[in-house]
Every structure is written in structure tokens, then in C-alpha cells.
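Below, in C-alpha cells: the form predicted alone, a single chain.
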Amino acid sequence: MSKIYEKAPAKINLVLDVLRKREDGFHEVEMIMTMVDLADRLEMEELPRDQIVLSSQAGFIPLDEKNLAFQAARLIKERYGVRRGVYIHLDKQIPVAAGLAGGSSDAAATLKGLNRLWNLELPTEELETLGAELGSDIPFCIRGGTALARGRGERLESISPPPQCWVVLAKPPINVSTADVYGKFRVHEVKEHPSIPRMLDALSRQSFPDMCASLGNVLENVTLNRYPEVRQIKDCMIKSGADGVLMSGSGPTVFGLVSKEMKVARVYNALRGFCKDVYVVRMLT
């Protein structure tokens, strides 16, 4: 039986702005997202019985319908009348509940992989629409690259990739609920919104300094005020010389952008003193 392999990269938000709360309960957002080379890997193989079986080397994630990859497999099976089973092994490398869209990327990789495994020949746009039913970040994870996202995150426009640089990711030993952070966020309390046009201009000119100067995330204050560990990581990255520092998504992961390799070790070593989950990766451009 043939096997399909898919890579599920993590994403970071270069800009995350929230404009208002919508009538449907979601928030209207404008975000610029890109992918980094920290990834889960999925292996998919057809089963002789009509069943979804999920396994992982990580002992801390659900392997049933609570898992987004499982939900994605069930959705594509039901929507297109597939009467075949699949075994999915998830090699988990992206931290869970970290603001890096690990679960969303797993779901995206599952949809793309099963589209190939079962020869469904669905176009990317249809997979993105399908993914949006499960989560707001999934359409972007299906498309990949760098994108401007609007609506609740599902309306995408591909844009210029960031200039190549090092990315230092650090996650404190806490989990943060996205729903909880959005629930405590108040739009009227935002004193200054980040500028999407400014970031788009920096990316189009491939200006690393201007990209760093344009980073912004309106959810940052909510998470930083509730979790001092996140603020400590951000302060440490700034003091150790990262060129641009921002919390990704609703947190708690903080990333630092570094242009020169000799600075990377200094930032990494400063963080490793009090944070176990530290990664040095590159942009996926």
C-alpha cells in the first residue's frame, strides 16, 4: 500500500490586528502570517477497513476526534463519500497551544495528504474552504508561504515573503487558550494599531530593519499582563540583541528575528537559562 508524507510547518504572525467583534461571535482580524522551518511530519497510509486511526510519538496529544488532524480526515471522508480507512502517524515537533498553529497545520497537511492518497484532485481553493470549517488558521496553512489574512483569518492574499533571517522561538512551560485571550481582549482599549501597509511596504522592498520596526500584535498586552513568563522571554530577547521581537498569535511563544548568525547564539543561550523550549529556525521563503 502506498504511503503519503506531508510536512506541517509552524506559522508566526508578523502583524496581528483585531478590528472589531463580529455578530457571529468571531473577531474581524487583519494579519500578516508566514511560515518557519519548525514542522510536524505526517505519514498517511490507506487501511483495509473503513476507519481513521491516528498515532503519535508525543504522549500529550489526543488521538481521537479532539485532534484537528482526526477531524480533518473525518470531514474530507464524509464530504466526498470516501469509504476507505486511513492510518495517520503524527511526528509532533511544534509545541502545543503555543500560538504557532501546530494543530491547524496538522489539519492542513491531513487534507492535502488525503487529497493525494485518495486521488480526489481537489483544487487548493476547495481545500482552503474545507479547512475553514475546522479553524481560522487552516486555510493559510494549506496555502503556505506568506499571506495577508482578513475576515476571521480565512480570506487570504498571497504577498511578498520576508527577507531571509534567523528566527529564535521560545515557549514558556505554560499553555494559553486562544479563546480565553480573545475573550479578555477589548478593541476600545487598544491605543495604537499596527500598520499593515507599513509591513507590506517593508516586505515588498525586502527591508529587514523596516520589517522589524513594523512588527505588531494587539493581543500581546492581554497575554503579557496575565503571564509574566511571556514578558520575561520578550525582555530577554530584546536585551540579548534580537533585531525584532513579538509574541506569535495569542501566545505564549515569542519569536525574535535575527539578521546575523553571530547574534543567534547569544539570544539562544540567554533564553536557555530559564526556558526549555527554544528553537532556532529559518523563514520558509
Ligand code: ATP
Second form
Amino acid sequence: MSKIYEKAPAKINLVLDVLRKREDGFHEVEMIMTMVDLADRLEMEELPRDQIVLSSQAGFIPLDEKNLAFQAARLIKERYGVRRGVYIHLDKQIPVAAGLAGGSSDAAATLKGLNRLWNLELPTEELETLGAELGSDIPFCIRGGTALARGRGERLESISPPPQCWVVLAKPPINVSTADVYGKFRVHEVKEHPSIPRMLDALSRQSFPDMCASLGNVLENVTLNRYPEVRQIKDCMIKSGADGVLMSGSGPTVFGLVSKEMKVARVYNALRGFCKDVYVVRMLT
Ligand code: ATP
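Switching forms now, from the form predicted alone to the form predicted together with the named molecule, please provide the structure.
In what comes next, the whole complex appears, and the chain from above leads the way.
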């Protein structure tokens, strides 16, 4: 029986800007997203019966139709009339509800994996369109690399990757709901919008200092004001010498970009003093 594997990497937002609230309730965004080398691993195997079965070593995520990987399997199966079953094992490494798009990346990996397992031969663009039905970040997770995302996040343009560096990720022990953060966000209260052209320019020149200087996320203040532990992590990263620091997505994970390896240990050790979930990874370029 054939078995396949897919990696589902986490994403960070180098820039997250919200332009306005739309009539359909979604927010019109402009984001620059890139993948980092922290990933869930999915194993997919054909089942002799027509059923989707999900398992995971992580005890704290749903394994039924609430799981985005399950929803992705059901969607592709129904849309293309596949009458076969699949067993999916999810080795969860990305922290949950962290602002790292873990669930979206699992859904993306499921679509890509089942496209292979069931020999559907769907082009990437079709998988991206399918993924957008389940979540705004899923098309980006299918495409990977680095992209400028517009609309509600589903309209993508691939762009130059960031210069290689260390990425220190720290997640305080709280779960933040993206819907809650957007619910509390007021676009007219934003004092300064981050500049997408400035970040694009920094990336095209592969300038690490300019990339750090162009980081920006308009949702950051909503989460920082609500959760002092997120601010504490941000301050600690800055004080311990990270070159650029920003909250990812709606949080609560904060990432620090560090160019020199000798500085990484200092940032890591400073955070480990009070935060359990700290990861040191590389950009996926
Ligand atoms: P985003 O950055 O896209 O907002 P996130 O990283 O903040 O995503 P997720 O880790 O995707 O958040 O989890 C958000 C919620 O989705 C959790 O409460 C969890 O119960 C549910 N969920 C559904 N499927 C998954 C999955 N495969 N992995 C993790 N969480 C999942």
C-alpha cells in the first residue's frame, strides 16, 4: 500500500498591513509572508475503506472535521469524486494557535499530498484555489517561498526570498484567536502603516539591515496591549540583541531575526529564562 510524506512549514509575516474592512466582513490586507524551517510532518496512506482517518501525537488538537487537514482531505475527495480512503498521521511540531499558520500549512500539505497519492495531477494554481475555500492563508502555504499577499490573503505574487538569517521564535503559553484580534482591531486607529514597497526593495537588494528596519504588523498593538507577556518577549528579544523583532500574524508568537550566529545563543538563553516554547530556525529560502 503506498505511503507518502509531506512537510508543512510554518510561516512568518515580515509585513502585515490591513487596508480596510470589507462589506463581506473580511479585512483587505497586504502581507509579505515567508516560510521558516519549523514544520509539521504528514504521513498519508491509502485505506482499504472509503474513510478519512486522522491521528496525531499532539493531544490538544481536534482530529475530526474541525481539523483543517481533515477538511482539506474531504474537500479534494468530494470535489474530484475520489472514492478512496486515507489515513493521515500528523506529527505536530508547530505550536497551535500561535500566528504561524500551522493549521493552514497542514491543510496545504494534505491537498498537495493527496494530489500525489490519488494521481489527480492538479496544477498548483488549482490547489491554491481549492485551498482558498478553507482559509485565506492556505494558498500561500501551498505555493511556499516568499510572497506578497493581497485581498483577504489569497491573491499571491511570488517575490524575492529574504536574505538568509537566524529566526528565533518565542510563543508565550497563551492561545490567541485570530478572529478575536481582528474583532478588536480598528483600522482608523493605526498611526503608521508599514511600507510594502520598502520591504520589497530591501528583499530585492538582499539587505538584511533594511529588511529588519522594514518589519511591520498593524495587529501587533492589539495583541501587545491585551497580553503583557507578548510585550515582555518582544522587549527581551530587543534587549538581548535581535536585529529585527516582530509579532507574527495575530500572535502571540514573536520572532527575532539575527544575522550573526554568535548572537543567537544570547537571545535564546534570555528568552528561555521565562518562556518554554522557544525555537531557533533558519529562513526557508
Ligand atoms: P493563523 O496564523 O493562520 O491564524 P494559527 O497559527 O494562529 O493560524 P493554528 O495553529 O492554525 O493557528 O490553529 C488555530 C485553531 O485551529 C486551533 O484552535 C486548533 O484547534 C484549530 N485547528 C484545526 N486544524 C488544526 C491543525 N491541523 N493544526 C493545528 N490547529 C488546528
